[in-house]
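Take a look at this one chain, the form predicted on its own, written out in structure tokens.
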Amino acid sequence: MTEQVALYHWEPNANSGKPMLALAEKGVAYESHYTDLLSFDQHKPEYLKMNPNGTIPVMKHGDRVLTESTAIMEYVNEAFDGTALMPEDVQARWRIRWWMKFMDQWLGPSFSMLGWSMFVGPSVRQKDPAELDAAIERIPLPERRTAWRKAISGNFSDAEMAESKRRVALGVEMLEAELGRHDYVASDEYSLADINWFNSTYSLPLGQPDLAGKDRTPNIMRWLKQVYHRPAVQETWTKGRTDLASRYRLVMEEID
């Protein structure tokens, strides 16, 4: 008997979406549990079960509980039959894990602050005070809870807005680069280091129009244009509920 599949998942985007697509792409049906981040779904204890860390998404695999969204990736890629999404070549291999962890640990970050600033905290805001205090005393993590309070009070300071601004920008400017170079991320094969970036900038032109368009980086929109049309990509993006839906949407108009 084939081992049941279940993802514990918030929007179809940034760390929620990379596993989302990667099954999507090799096939593999799961049983979908929308964790709505803007209700501190992943903060109850139910799911403290599973994830201690309180942190969005959650994979289980028959007796298997999975955690962090790369890592996640990567196991489907390899745990499951269907489309291959690393290519066989050794190099490119190094160079999709490359660009995975560049945008993991540098360039994600930043991409996150403004999306915090600009989505989460104002989504939020507007909540009873007392409860998301209670609601911020039970992220497990330290530092998640510092992240939350600045998101919720707009306290992002303007030394880690600036920061963040200028390495979205060399993001950019080193992905259409390399995009110039193949046509995907690190490969000409479509792998999970585009379904890695994509989580991150599939709304560029709309939110960074000034560093993203199609006369400023032709090989960027190309790009986004071919991940856009792929039906995993539009299937999984039915299961987004919040305004971040839209913005794909409306993406996906302007890109075509």
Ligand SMILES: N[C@@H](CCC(=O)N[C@@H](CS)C(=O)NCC(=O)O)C(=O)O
Second form
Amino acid sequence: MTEQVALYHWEPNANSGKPMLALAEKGVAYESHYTDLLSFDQHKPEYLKMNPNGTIPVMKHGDRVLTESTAIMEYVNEAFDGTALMPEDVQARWRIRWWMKFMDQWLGPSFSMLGWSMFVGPSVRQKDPAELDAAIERIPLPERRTAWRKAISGNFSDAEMAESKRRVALGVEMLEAELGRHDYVASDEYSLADINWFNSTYSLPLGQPDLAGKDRTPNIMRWLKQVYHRPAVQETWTKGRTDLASRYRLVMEEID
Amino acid sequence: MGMMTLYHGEPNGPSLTVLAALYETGLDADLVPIDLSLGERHRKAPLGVESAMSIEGEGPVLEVNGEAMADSVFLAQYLDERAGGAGLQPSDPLAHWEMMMWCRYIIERVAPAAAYLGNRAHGTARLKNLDGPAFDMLTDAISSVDLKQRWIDIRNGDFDEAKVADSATKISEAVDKLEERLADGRDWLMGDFSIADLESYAWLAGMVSILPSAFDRAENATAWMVRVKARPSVAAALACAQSDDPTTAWAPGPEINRWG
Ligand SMILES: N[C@@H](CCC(=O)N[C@@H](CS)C(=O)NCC(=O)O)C(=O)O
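Starting from the form predicted on its own above, please write out the structure of the form predicted in complex with the named molecule.
All chains and molecules follow, beginning with the one already shown.
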């Protein structure tokens, strides 16, 4: 297949980083469309035509339009030649899918809540209130409209923040134990599960030193280092624009 | 590849998906019925992190090579792939992506709503029959804190009316989506029969009696349900039932999305 690939992505982390890294691992060149979450680019009419849910990322392959970061990665792995990002072993494939779902639907939303309350909310709060209101009105998913309102006003309840913190701490413990059972997440080979988890955990030793670090989580540190050194990761990180990107370098120094 | 033992509940929801997928593949497995609605999965099935922390809630557990595997869609994929491709997943990458998107929609939006309504209709009364110590014994065996809380809420009959209403909307939307998908006269959701049919049917079958209005004008969806139910694999799965009406068998399912 020689059709052009175009990717609409934000920073190379969380959900955007998944297809970015999968494409880079496969050696597939793509047209990069930086979609600024903090300017609400994902709710603009042209974007909603591609993804009516108004979430990032979106991938175009020829005239196909694909959404949902983990499902896009599976497509990328199946549609292009190059390094296999899923092993042959069927039981390992099951485990990889389990761990990706656990991140996408249980742990990831808790990371998001903490990230939005600490970074996304404060980053957009200074904008003109009328402009913000109009921006929120354009958000298609009702649950997301609520999340944005809370992020902007700093109104996540104590109970929901505490629950998110509990989940993040437990998720980190589970990852540490898993990397004691396997060389990589869910199997002994580098796979989509590593890309999925790495995108949400790479900066843990810096952002949450109480949860992850040399002494507390040696397996996670070993794994982060292995993943950091992959050429696909290095190449992809150059596509970031906010200071999230410079944090990577700091984490690197901490580990090397 | 290791013998398989499937610890399954009544053929409704995730247990129905996995039993039917097993029959579709023709693979051999030991079947061990357990009562998911009494939390037996935490005491009578093998435990592992993936079964204890499964966000599907109380689904079946497949034991292979000493590992406790969970999550119905992925178990169905496992069975299909272990059989060398039993035709339950499209091989074209785009069609496969579409199937996974459909299943994700069911898992993320529809299953939590169905479980909420199903447990409200049938779960609370059953759990109220347990005395305090018996219920404590049940929940003590559960290591996932949020899953345990869903058990407690169900026993207390603690259902948020806004969530009940939203769940009913989600079920109606799902039926509409089926109706639209089937409007071109196709027999199965992805064209060929697939895991998407099994997973959608498994969660919606119990909604017909709880939310009949959702199916009122849904001729295509209703005819599709008859077709799915008549498949030999689904009929064989339903024959595993120990109760008269497995569509009333509910145990805590996935949580309602807390982020969007
Ligand atoms: N399940 C979706 C979630 C995508 C998602 O939520 N992306 C975030 C950025 S990491 C987003 O678009 N947030 C902006 C918004 O909700 O307005 C996926 O994995 O693609």
